[in-house]
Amino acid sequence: MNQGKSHVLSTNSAPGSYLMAAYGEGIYLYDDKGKCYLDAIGGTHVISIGHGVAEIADAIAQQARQVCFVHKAQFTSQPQEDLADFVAEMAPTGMDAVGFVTGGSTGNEMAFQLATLYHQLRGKSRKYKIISRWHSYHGHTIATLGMSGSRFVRGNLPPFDLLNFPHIQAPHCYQCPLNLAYPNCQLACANELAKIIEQEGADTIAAFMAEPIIGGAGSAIVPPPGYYEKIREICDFYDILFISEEIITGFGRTGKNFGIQHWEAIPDIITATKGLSSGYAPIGAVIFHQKMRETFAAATKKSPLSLFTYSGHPISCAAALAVQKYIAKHNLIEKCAVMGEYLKNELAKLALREPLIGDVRGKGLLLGLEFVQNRDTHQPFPRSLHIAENIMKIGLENGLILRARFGTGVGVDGDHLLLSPPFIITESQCDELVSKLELTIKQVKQSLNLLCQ
C-alpha cells in the first residue's frame, strides 16, 4: 500500500510502501501477493497462539452477539470477571488485584497513577518520581515517554519530559555502562538504585520500574543472579513500589506466568499486556498486590482504579480468556521454554559460524542477538552502518520478519535483534528460522562489505 495514497496516518519513519497483509495462519504471515513471511517476533511479541485459531473468534462472536459494551462505572460483565479470576491465579503470591487496560501505554501509565494515588492515601504525597532505567522503553504517553531511558525514543522527548524522571544504568553485563564484570561488580547497578533514591530523596519517590528481561530497547537483556532479589530488597528500605513490567515478557513469553519468576523476588505491580489475547483484541493487564488493595479499599476518598473507556471492555475481555485457556489446554507456556532453549542453541551454533555476533541472550521465546565487529572486546559496530536496520530490511525480503534496535550500555553505537516467535514454532520452523537469518546476515555483510573478528 503506497503511503501518499493512503488516509491511514504513517508510523512509519521510512518513506515508501506498506506490505498488504492479507491473512495469517499459524507462524506465517501472507501479503495480497501470495508472498509467505516467518513472523520471528509475533508482530511485535504480542502473538503467542498463531493466527486463525477459530475457538478465539468462536468466542469473540459468541460475546458480541450478548454484550459488547458496558461502562465500568455502574456495571462488569462475566468475562471480565473470569478473566480477573484466571490472572490472579497466574500471578505470583500476594498478588490478587487486577485492573484491566488497553495496551502497554496505558498499562504503565496506570501504573505510575496507582503508585502515586497509594503513597497520598499513606499520606505520603510527595512521592511521584517513577525510577526506572537508560535502555529501557515503557510507552507513548508523556508519563511513560518520561520513564523510557532508550535513545530510540528520547531523542524525541523535549520539551515533553515534563516529569523529569530519574533514571539508573542497565545491567547490561555483556556491555557493563559501568566497566565492571559480574560477580566481582557486587551488583554495583542494582546498588546504583539506592544511590539515586538518596540523591532525589526518598520522599520523593513512588516506585522503581523495570522490564524483568529487557525487551524493546536491549532485545533481550538479562540481568545476573540475585538482581532483583537487591532490587527488591532497596524498595522495601526505602519505603518504595516496585513495578515488574511485563509488557513484553507477562504471561508466558520467557517459559513462565510471568518474567519476575526467574528471580525470588515479588513486585507490588506488574504490568502485562502484549501476551494476553496473541493480538486477538487490544488488551492487557495491571496487577498489584494484596497491600495495595487493601490501602485502597480503606480509604475514606474513594478512587476509581480501571482510568479508561475501554478497561475491562466484555470482547477483549472474552477473547483473552479463551486465550488463555487455549495456552493451558496445550501447556503452551512449558513448550515456549523447551522450544526457547532449542532455538537460543541454533543461534549459539549460528554465533559460532558468524563472527558478526557477539552475544546469543535471553529467555524463553524471547531472545536477543547483539552485533560487534570484534568478539574480544564487544567492540560494536558505528551507529552510522545501520546493521540492524539493514538486517531488518533484507530479512523482509527473504519472508523474515525482524525488529531492529541499537544502542549499548550508554550509546548510541551498536546493533541487535530480538526474536520472538509465537509458543506453537516447532523445531523445523526455528531452523527455517535461523537459515532464512544466516542468509540474511550474510547478504547485509556482503552489501556492507563488513569485516568483524
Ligand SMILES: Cc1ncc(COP(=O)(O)O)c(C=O)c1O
The other form holds:
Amino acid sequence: MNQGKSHVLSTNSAPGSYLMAAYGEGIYLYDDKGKCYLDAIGGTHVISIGHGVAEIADAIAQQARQVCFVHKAQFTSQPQEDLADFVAEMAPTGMDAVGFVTGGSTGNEMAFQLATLYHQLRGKSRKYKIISRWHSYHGHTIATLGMSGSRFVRGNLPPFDLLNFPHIQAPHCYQCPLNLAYPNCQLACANELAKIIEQEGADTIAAFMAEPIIGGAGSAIVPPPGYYEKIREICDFYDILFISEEIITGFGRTGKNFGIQHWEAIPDIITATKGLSSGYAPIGAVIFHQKMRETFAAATKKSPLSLFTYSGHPISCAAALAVQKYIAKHNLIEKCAVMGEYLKNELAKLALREPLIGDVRGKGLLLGLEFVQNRDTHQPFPRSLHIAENIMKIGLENGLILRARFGTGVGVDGDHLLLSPPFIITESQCDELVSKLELTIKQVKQSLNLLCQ
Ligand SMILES: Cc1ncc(COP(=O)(O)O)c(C=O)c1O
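Next up, the form predicted together with this ligand. The previous block was the form predicted alone.
Everything in the complex follows now, all chains and molecules, and the chain you saw is the first one.
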C-alpha cells in the first residue's frame, strides 16, 4: 500500500487503501505481503487465460525487440494482419472487416462514428443517434457516456445535448421494468425499440447498441429467447444498424466466440475488447459487416476509420494473437462453457442454502447473483445498506476478489455481483470460490443484522 505517498490519481473512495499487486498465477493474485486472492472477476472480466502465462510474455518481448511501433499512415505490421485474419475467422458470417482500438470506450466511440458515416455515405446524413438501454454501461468518453443508461454513470453526466441519446428498458425478466412476464409479454421490451424509433423518427437513428448479455450494469442479465431475433427484425425494418456491444462478452466469455451467437441474429458491428488480449496488453476490436466495408470502399473520398495513434499497436496485437492462439490450442472456450455450467450449478445450490440470493443467471463464465430481501416478491435491499459493497469488502478480507454492482431495480436499489473468473478455473477452484463467497455473505449478514425470507 502507498499510504499517503502515491501520486497516482485515485478512483477509490478511500485514497491510500489500494493493495499492491505483486504477481499473479493462474486464477490467483498475490499482494506485496504475500496474501493470496482468488480472482473471481478476472480483473473485471478481462482475464481469460489466467495470470502469468509465460508464452504470452515471450511473444510480447519478441515483438518489442522486432518492431515496437509503426504508424498506420504508412505501415501495417504482421501481428496486426494475422490478428485481423484470426478475429474475422472467429466472427459471425459476413463480418469480415476489423479495426483495432485501445479499449472499450474507444471501440464504442468508433462504432458510433462508423454507423453514422455508413448512413451518411448512403445519403442519410440525419441518422446520427444511437439508441441503447437503461441498465447499460458503454464507456467513459463523451459519446459513450451518453449511450450508457446506468443511473450511477448518468448521475455524473455533463449537460451536453449531444448526449441526449434515447434509451429503452432492459430485458430483465427477474425485475421486469414493464411489470410483465415472459412469454405472455410477447417481448414487449424488444418492441419498445420500434416505439422509440417511431417517436424519434427513423431518419434520425443510426444504430441500436446493446450488450447481448448485460455485464456490470446488470450482472449477467440474459434476455429471453427470441429477443435479439426481434431486435434484428426491427432494425432491418427501419434501416438501423445493430451494434452488439461485446466489450465483456466477446472472445469466449459466454462459452461461444461472441455472446450474440446464443441467438440467431447477425449484428452489423461488434465491439469486443477485454478478452482479446486477456489483459496482457491494451487492445480491442471493432468488427463490421461486409455490407459496411463495401459501402466504405465505394466512397473513394472518405476513410472509414480515423483510428487512434495506438490503434493496432504491434505489441498489443502480438499479445492478443498469442492469447487467441493459446485459447484455441487449449480449447478454452469449450472449457469456459463447461466450467460455467458447473459453477452456475454450484451457485444455484448456494442459493438454496442462502435466502439472500434471489437469482443466479448468466452463460459460460459470465455469471450473476442478485441479492433480495424477499425471494417471493424479488424486493431488493435499499441502497443505503450497501450490501454489494460490504460483500466486496469482506470478500477481499477472505481472499476473494469481487466487484460491487447495484441498480437492477427501477430505481437505484438492487445489489448484484458479476462473477467472471478466468476460463482455466477448475472444479475444485470453483468450489473454493463458492465456499469463500458463502462465508463472506454470512459475515455480511451478521454484520448488518439482516433478516431475509
Ligand atoms: C460493457 C462495457 N462497455 C464498455 C466499457 C468501457 O471499456 P474501457 O474501460 O476499456 O474503456 C466497459 C468497461 O468496463 C464495459 O464493461
